[in-house]
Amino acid sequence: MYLTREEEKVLDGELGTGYEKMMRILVKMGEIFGAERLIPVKSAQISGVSYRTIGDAGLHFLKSLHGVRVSVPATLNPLAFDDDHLKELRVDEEMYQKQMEIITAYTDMGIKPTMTCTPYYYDNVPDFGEHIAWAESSAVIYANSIIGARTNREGSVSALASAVIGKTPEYGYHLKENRKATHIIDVNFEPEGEDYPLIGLFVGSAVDGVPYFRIRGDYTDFKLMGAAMAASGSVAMYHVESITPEYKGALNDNVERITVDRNDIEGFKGAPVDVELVAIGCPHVSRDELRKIAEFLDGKRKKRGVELWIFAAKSVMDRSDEYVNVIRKFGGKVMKDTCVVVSNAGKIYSYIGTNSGKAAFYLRKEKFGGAKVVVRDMYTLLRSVIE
């Protein structure tokens, strides 16, 4: 892989061992994936933030980078808790202390402690065609498919390396030819409600490539569909006709067709149960979603025996006080900095209702608690918590 003289100096350790380590990661990735060079990125989104995810080994790695600073704007994924809800999330002292050490290590590098999987709302908004280096699969697929920015599906370490060096290897979705559709998805019904995340779970498990859809929906529908696709498989970009900025010209003759019937998605839905927790916000909700939730709950009373947790970025909550207050008055909890997956929610509750295919995919796994999870549309879930 070609390196400039300045890049070679970093690789040779002239800026210190921390920068050398980051550059070596990028060079090795470039060699593995056949990149010819490094290209500048405008921003990074860093995953590997929750102590539950990275543990002591991850914390040790971050501490080994003491003195290293990022060179481009960088933001953080959710952590293991909201410090305003430590009791409800059953956070012990060790978890709290280790999590704070992780956040300190990141902020000492100059990374903004946004703690959200939806940085594209306010905290880190890329432009069309802009090269970025993002981890967090749901943010990657949204940036590529809805915004038209260009990023591969980075891991926590590679995204951090790009944030420090300010560059990423030029391969994959940074190249225009790799952003074309590989599959046409024929959905044999008009999707609505929970159909979008369920379609995402099915397509993610069936497709290794770039799917192309001809379906209607809004940005929240496609956010949930994309997050589910990225969770159940390796999809990092899709096209929706008239929605994805690059959908024109995305099709060619060498595409495979996959048909989706209702029977194909039914198994991902989950059998009906009396849920103990309704969790909305995986990915984190937008201001518009908070508005819809608040308007639906305003003036109503919460049913006993079932909790309502809404997850949002702090930046979204700060712009939505009027909606947050309505939800809290109803008896729901609006949490920042964490989400239903990386928190202890799946180990606290055995029966969970969510509108997120991504949350269902992970929470059903033993590692995250092995809960019984049902996927339903937002309004069905909200009706289930009303007295």
Given for the second form:
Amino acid sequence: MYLTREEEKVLDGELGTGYEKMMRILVKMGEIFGAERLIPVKSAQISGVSYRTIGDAGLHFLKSLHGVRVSVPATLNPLAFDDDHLKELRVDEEMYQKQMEIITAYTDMGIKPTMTCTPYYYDNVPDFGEHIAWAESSAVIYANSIIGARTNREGSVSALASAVIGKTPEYGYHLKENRKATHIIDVNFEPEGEDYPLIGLFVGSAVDGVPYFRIRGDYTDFKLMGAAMAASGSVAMYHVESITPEYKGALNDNVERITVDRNDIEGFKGAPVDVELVAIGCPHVSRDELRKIAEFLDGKRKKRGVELWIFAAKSVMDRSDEYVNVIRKFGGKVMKDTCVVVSNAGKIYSYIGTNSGKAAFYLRKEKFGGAKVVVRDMYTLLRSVIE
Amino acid sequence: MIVRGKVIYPGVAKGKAVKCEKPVVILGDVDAKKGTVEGCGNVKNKILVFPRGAGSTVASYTIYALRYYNTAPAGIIVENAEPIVVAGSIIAEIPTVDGIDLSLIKSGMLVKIENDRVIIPD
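Please could you give me the other form, the form predicted together with the partner chain, since above is the form predicted on its own?
So here's everything in the complex, that chain up top.
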């Protein structure tokens, strides 16, 4: 791999061991993936924030980077709780303290404590064609597919390395030729509601590549579909004909065809149960989703025995006071900084309804509590929490 | 016999090989507090030999945790390095070499890593 003199100096430790390690990670990643050089990135989105995930060892490592600073705008993934809802989320003192130490270690490096998986709404908004280094698979697939920015599926540490160095090795989805479709997905029905995340779960499990869809939907539908695809598999980009920005020229004659029938997605839906918790916001909801929820709930009464939790970026909540207030008045909770998966809600509730295929994918796992999860569209879920 | 690979993290390390035949799902298979890899054994001060890492990339912190809990292998030999092992072995400062034909190494052999070289008993 070609390195500039400046890059060589960092790799030789001229700026200290913290920078040396970060540069070494990028160079070795470039070598194993056959990159020819490092290219500048405009931003980084960093995962590995929750104390439950990275533990004392992760905290120790982040503290060891004392003095290291990021060189491009960098934002953070959600963590284990919203500090306005510690009781409901059963957060103990140790968890709270350790989590705060992790956030401080990140902010000391100059990273913004956004704590959202949807930085692309307000906190960290890439442009078409920009190179970025993002972790958080749902944000990666959104940035590549809906925005047309360019990122690989970075890991927690490689995204941090890119944030510090301001560069990433040039391979994978940074190169135009790797962004073309590898599969055509023939969906044999007109998708609506929960079909989008369910199609996502199915396609993610069936395709390792860049799927090309010919379906209609809005950005929320595709956000949910993409997040599910990225969770059940390793998909980092897809095209939707006439909708996503790079669909033109993405197809060639060699692509594989995959058919999706209603039967294929039924199994992901979950058998009907009386849910104890309805969770919306995986990925975090947009201002538009908050508006729709508030308009539906306005003036209605909440049913007893079922909770409604909505998860959003703080930056989205701050711009949506009028909607947040309606939802709270109804008796729902609107939480920032966390989500239904990382907050351990799956260990508090055993029957959960969500419009997120991604949340269902994780919450059904033993590690996250093994809850019974039903995937339904947002309005069906909201109807189940009103009297 | 001396075979050459590619350095992921430089250094010299010597120890008994603990070989995993299958890719290691690091977040699930590695218990950092005990220093064990499920299905392979205890790796503390040994040379951990495996085809490649798999699963969530946040697992680089699990490799760091082996160092943190003082249970780390002395060195790592992999056939195909991927991002978890690259980032993990660098932040944990574990001498690691990539691109080695694992059929040459059996569990229990005394092997030595010297940067990009692996010395295996004949």
